[in-house]
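The chain below stands alone and is given in structure tokens; this is the form predicted alone.
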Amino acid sequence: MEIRIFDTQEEIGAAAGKIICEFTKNNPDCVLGFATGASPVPTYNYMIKQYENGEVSFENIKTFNLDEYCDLPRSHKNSYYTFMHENLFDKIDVKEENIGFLDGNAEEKAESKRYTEAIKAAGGIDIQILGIGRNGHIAFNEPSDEFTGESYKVELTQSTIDANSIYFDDIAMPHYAMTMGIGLIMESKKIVLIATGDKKAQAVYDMVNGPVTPKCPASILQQHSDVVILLDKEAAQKII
């Protein structure tokens, strides 16, 4: 693991954005894996600015997102499909037909097979952006008794529901999601994980220094050959 510590979220966003943009410049048909939530937004803002300044084109990339809520229309304001379009896709030149998303309303096994095959057909994910939850989850892989494999339907924990329910002011937050499993995430060639704030400090410690255990899903990243972890000082306080 390569760990970098920064003062601000904007600096983290620039660092992650530079990794993505430089790789895309040299590999214009690369495959990028994206995450939702507040942590990667500064990264997406950096990518947008680089595109607007004519520094990089995303016209030929393919993308895959980590997860999507179940029992929620894709067009809903809180779907991850909508989030990604509002925060990145609508502001760069990526082609809609090259955007890959899990369907949270599809049959679980068929959708898992479809998504895995789509990623493999694209050549695999070159760079996967990750966040980390307070309990050490990555994507919606919650603490459990075993590491997961391919994509699957997961019942969200109460802590995750509590953290995300503030965004659902019109309907109740879904309690299930389709997510990439740990095994599929680990097949990414490079992983860039972003964590900010003191509420993530224990999860970061467990990820970096704890045992590799599905009780802290992010700890599996210790076994990946190319992981860059970008932290602010608050998130890094227990490992400094």
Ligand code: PGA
Contents of the next structure:
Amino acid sequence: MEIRIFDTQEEIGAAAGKIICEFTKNNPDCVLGFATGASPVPTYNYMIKQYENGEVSFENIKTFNLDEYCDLPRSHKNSYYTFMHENLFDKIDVKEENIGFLDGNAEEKAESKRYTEAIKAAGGIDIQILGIGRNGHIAFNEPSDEFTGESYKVELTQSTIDANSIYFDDIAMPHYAMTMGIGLIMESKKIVLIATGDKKAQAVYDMVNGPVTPKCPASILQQHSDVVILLDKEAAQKII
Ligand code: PGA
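Now show me the form predicted together with the ligand; what you just gave was the form predicted alone.
Everything in the complex follows now, all chains and molecules, and the chain you saw is the first one.
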């Protein structure tokens, strides 16, 4: 694990954004894995700036996102599909037909198979962006008794519901989501994980220094050969 610590979220966004933009310049038809949540937004802002400045084109990339809520129409303002369009896709030249998303309203097994095959057909994910939950989750892989494999439907924990329900003002937050499993995430060739703020400090400590255990799903990243972890000082406070 390569760990880098920064002063501001903008610096983290620039660091992650540079990794993505440089790779895309050299590999215009690369496959990028994206995450939702607050953590990657500065990264997306950096990518948008680079695109607007004519430094990079995303015209030929393919994308896959980590997860999507169940029981929520894709067009709802709180869907992750909408989040990605508002925060990145509508502001760069990625083609809509090259955007891969889990369907939270599809039949679980068939949808998992479809997603795995789509990622494989694209050649696998070159760079996967990740956040981390306060409980050590990555994507919606919550702490549990075993590591997960491919995509599946998960019941969200109270910790995750508490963290995310602030975004839902018109309806109750869904309690289920479809998520890429740990096994599928680990197949990404490179992983860039972003964490900021003191609420993430314990999860960051457990991810980096704890035993590899499904009780802290992010700890599995210790076994990946190409992981970059970008932190601010608050998130890094227990490891420095
Ligand atoms: P956040 O979420 O980026 O909004 O903190 C990260 C996560 O829960 O994985």
